[in-house]
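Quick heads-up: it's one chain on its own, the form predicted on its own, in structure tokens.
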Amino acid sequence: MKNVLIIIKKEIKDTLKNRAVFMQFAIFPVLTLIMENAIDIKDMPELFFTKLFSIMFMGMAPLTSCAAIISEEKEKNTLRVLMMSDVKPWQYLTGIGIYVWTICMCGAVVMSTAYKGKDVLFYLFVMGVGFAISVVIGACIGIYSKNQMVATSLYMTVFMILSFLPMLALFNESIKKIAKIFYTQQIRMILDDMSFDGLTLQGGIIVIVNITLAIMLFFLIFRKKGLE
């Protein structure tokens, strides 16, 4: 446990060193505040921007963070360093996961506020497992990536999909039929509805395959690429 918190108190300083990496946590909460607040376009759905905003964040930052973290420090054979230094893979794992998931919940929390009551912890549970399938992906490509480069090319493709496809499909049936195999779809509608009525036993199951097949490749990819 104590090596997982000095790699948590670590990745914090290098966060704040890091104006790139700090944006992406950053970036939708203000947004998501602006917007709410500055625009009032009549027959709008209620907290529009705050529900759009919420899953673009959840399919970009978690993974993006995780991803380039991981790769770079691979690259700079940071992570060699901390291997050598008895910490163990799972203990660094443990820690980037940890600390991307708490620092994208802090913001959440900021976006939360447009939601009152219940609604609040029902958002920030929603979030949180959405949140957490996105580090686990992002992992996944952090340690099967050489490089920044090709991490920064994977994380791009996939997050594009995971994000921008849930938007899209709000204005394109076709799109819409393609978006729902994605956990990030199924989570909009669940935020739509801000209850679970809004899952049905196909979105469940959708959800629960995208689980499962994040944490499958996972194992897969740490099996055969560790930390090297």
Contents of the next structure:
Amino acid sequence: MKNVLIIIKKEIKDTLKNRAVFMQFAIFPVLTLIMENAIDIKDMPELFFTKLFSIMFMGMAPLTSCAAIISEEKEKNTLRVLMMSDVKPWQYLTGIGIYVWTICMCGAVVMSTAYKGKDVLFYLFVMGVGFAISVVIGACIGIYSKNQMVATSLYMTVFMILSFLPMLALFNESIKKIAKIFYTQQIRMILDDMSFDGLTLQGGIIVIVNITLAIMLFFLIFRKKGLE
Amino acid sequence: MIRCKDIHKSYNEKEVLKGISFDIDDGKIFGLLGPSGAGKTTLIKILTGQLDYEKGEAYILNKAVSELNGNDRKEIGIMMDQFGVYERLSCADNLKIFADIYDIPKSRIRETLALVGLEDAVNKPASNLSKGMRVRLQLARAFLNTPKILFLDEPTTGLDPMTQKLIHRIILDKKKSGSTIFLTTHNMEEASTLCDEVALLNEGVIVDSGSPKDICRRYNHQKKILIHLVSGNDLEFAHDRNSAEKICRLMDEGMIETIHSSEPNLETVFLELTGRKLED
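Given the form predicted on its own above, I would also like to look at the protein as it appears in the form predicted together with the partner chain.
Next comes the full complex, and the chain you just saw is listed first.
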């Protein structure tokens, strides 16, 4: 546990000095606050920007930052130094995962200011589940990638699908049919209703399949590639 | 302290280490001397458990390398050129991560940075360090935990002579404080200055080993004395009694500008043994 905390502390210091990663964490919460307060269009669905940006934030920030952190450490060979200092791979990955998830949850807290009462807790719970899945997918990409360039090309593709399909699904039924197979679209539907009533049996199965696939992929890639 | 017996290692069917054996006693500096591509870094990786090998035995701290546990690893410091530093973090923060891992008091961070001459760069981000300073930061990280064994992979390659001297001083200080040091280099002067024992590695084979002086003496076939006269002429004398009288006479007459014996150095020994230069 001590090493997990050391990794988290290291990442906090590093993020404060890394504007690119810091922006990823901050941009959507800040945009949400601005848009919700500044734009008021007639007949616009309630909390439209909060719901829209929440899904984009969920599909992008944890995934890209997790993949970027791991792949950078691999490329710069700092990860090997940590491993040689007796930090176990699971300690490192847990530290990174907890750190990214927590920072994203802080962003979600900022975004949740538009909600009231019980809705806040419901929103944070749903976002927390979504962030966790994205963190696992980001870790898969980071572990798989030899360097940052490979990681960037992979996570760009994945986050475009996970983040933008639910947004495009708002305007196009065909895209909606495809988007439904991803957890981000299912979570979007839950957020639309602000209750689990928005989640159908089929939707629930899709989310569980997404979680299972992400975890299986993680163990498969980790077994094949390790952290070296 | 460190023992290798008949180590074999191949990459894609090409054998890069072909039966490496040696023993290193406590508190000694052992130099593995060889040109680029000889297998030096591969051997360090094997000894530090970063790489598997096909055949042979490798022991550190009287344990097989594969059996080293977390506590054993804390007794080992490694400095390799490939090992990066956290670019955005300051020198102190870079070391703090490892001080926390090793449970070392924070006061040691400043002490260690001062030891490598980085006392003025404590709060400087690693990305702003020169190459020499970066190497010193890597060195500081390697011996932050006062390890019993230090592995240094070409610690002075590409550095200016001043920084090289500083690093040599640090390495010798570490030896004095009891560390056993395994050093790879292709700089024969460095090996002669620092090492108690060296092994000459060429294409995965140790072609000779021993103390630098012994090796040079062993290959002193010429046994000549070279004299440069005040007049500008050079003379060669055999290393025997007959020459003594002639040399004494020249000295008496004040005709000698410089006088040298012709022992080979590690570079010429390596050239004689392999037909290759160390700096190849």
